[in-house]
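Presented below, as structure tokens, is a lone chain in the form predicted alone.
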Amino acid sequence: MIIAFTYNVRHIYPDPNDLKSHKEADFDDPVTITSMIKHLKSAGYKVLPIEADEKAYLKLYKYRKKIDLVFNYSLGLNGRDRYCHIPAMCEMLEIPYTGSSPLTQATTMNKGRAKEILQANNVPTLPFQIFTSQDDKLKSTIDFPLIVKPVAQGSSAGITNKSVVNNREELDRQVAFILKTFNEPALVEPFLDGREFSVPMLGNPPKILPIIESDHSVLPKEYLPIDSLEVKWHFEETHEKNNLICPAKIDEQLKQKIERICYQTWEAQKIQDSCRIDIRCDSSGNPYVLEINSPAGMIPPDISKTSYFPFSAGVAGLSYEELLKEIISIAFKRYN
């Protein structure tokens, strides 16, 4: 079986103080890509690596008769809807691929569009506003403290200690940072101070793997209690004391609420094969969907012990290679 593995490579490790690094935070280090290819081969597949750059279509076209399935781990290179590039190419060439359709990929990438779909389907998500300029007037329906994010980035790109704002001056500063750094609008929503969870989902229909909680109480005082660029790419990767609890220690009532919201999100967005959904609670313990990660990060455990999806799968008893094989098998069943 020949698996084409599509991916994007970063050239600068994420650094809150390096604007260029924010633009590649969604991508993966060369060592991660090399390790994933090695694991796919160890799982028994012939692997055709294809970097999801401007030449990706040419390679997919050239090998389309030989490729059995594309393992899509790419996030696209350019444009507002880059997450849907490889799925769209695969559909044009009639090549089976893992993960969601181009439409779903585009609407999960854009946090504003994703929230509109969730709101239309009565899935709990926060009120929000899209800022295209520092001069935009703040809606009366949302109030400080707020959190400011890029509207269409993942892996905590653009989310730092400065992202939580408490007044108009701080809001203007952070909106300007997003507009300048990413050349895209900023999404602004209320900042919740409750517990935060990450929920991996796998299958068609999906099953929920062990829920992860980000325990912000163990973070150093200089870090805000959010999954920022500093926390995800520096604290989690360098500190012996892990801030991730899996399975999360939650009562049955909250667990059922979170699971119900995640199943509703999966159905509303028409997700396929796998994803990871980020949930945060307010001070009363009510959970809300923050965003959908598709494809979810899949850094092998020999590279990182804190990549959420493999971490949760390991708790469920799935080795990394078993997880890869399961994702491939699930996608094959959709086509067959």
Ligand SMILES: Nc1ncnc2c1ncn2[C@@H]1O[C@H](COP(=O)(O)OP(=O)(O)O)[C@@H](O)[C@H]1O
The other form holds:
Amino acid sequence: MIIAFTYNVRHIYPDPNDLKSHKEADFDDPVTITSMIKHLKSAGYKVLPIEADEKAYLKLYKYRKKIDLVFNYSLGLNGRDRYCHIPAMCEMLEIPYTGSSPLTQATTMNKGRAKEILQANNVPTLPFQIFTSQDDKLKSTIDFPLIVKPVAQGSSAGITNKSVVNNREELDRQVAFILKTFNEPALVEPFLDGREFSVPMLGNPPKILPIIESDHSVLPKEYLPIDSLEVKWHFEETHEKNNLICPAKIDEQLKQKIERICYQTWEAQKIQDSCRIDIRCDSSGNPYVLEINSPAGMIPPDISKTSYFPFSAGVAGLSYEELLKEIISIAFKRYN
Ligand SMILES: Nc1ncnc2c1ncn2[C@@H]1O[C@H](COP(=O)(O)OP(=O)(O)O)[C@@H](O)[C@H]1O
Ligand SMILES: [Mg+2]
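Structure of the form predicted together with the ligand, given the form predicted alone:
Full assembly next; the chain just shown is listed first.
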């Protein structure tokens, strides 16, 4: 069986002080890509690696008759809706692929659109405002403290200690930073300081894998209680997941609430095969959907022990290769 593996690779390691590195934070390190290809091969597949750059279409077109399935791990290179590029090419060429459709990919990567879809389906998510200029007036429905994020990035790109803002001056500064660094609008929403969970989902219909809690209480004082670029790519990597608890210790009532809103999110967004949903609670313990990760990061355990999805799958008893095989087999079933 020939699997085309589509991916994007970064050239600079994420550094909160290096603007260029924020733009690539969403991509994967070369060693991660090499290792994923190695694991796909040892899972028994013939692998055709295709970087999701400008030439990706030419390669997909050339090999379209030979490729059995595209394992889509790509995030896309250019444009604001880049996550949908490879799925759209696959549809055009009638090549089966893993993961969600172009529409779902575009409307999950754009956190504003994702939240509108959730709101329309009565899934709890925070009120928000999109800033296209730092002069935009703040709506009266949201109030400080707020968090400022790029509207369509992942992997904590653009999210640092400075992202949580307490007044108009800090808000202006952070909106300006997002507009300039990413050349895209900023999403502003209330900052919640309750517990944070991440929920991996797998299958059609999906099963929920062990929920991960990101325990901000163990972070050193200099870090705000958020999964910022610093925390995700520096603290977690050097502190061997002691801020990550899986399965999260939650009471049955909260667990059921979280699971329900994750299933509702899956339905609302018409997700396929897998995703990971980030949840944060308010101070009274009510969970809200922050965002949907599709594709979820899947860094192999030989490179990182803190990549949420494989970490949780491991807790559920699935090895990394079994996880890859499962994703491929459930995607195949959709086409048969
Ligand atoms: N509204 C919020 N309240 C509190 N923390 C938040 C909020 N939004 C984001 N965060 C923090 O920032 C992190 C990254 O934000 P997220 O929306 O998940 O973007 P990314 O796509 O970069 O993962 C979250 O894991 C969480 O710790
Ligand atoms: Mg996230």
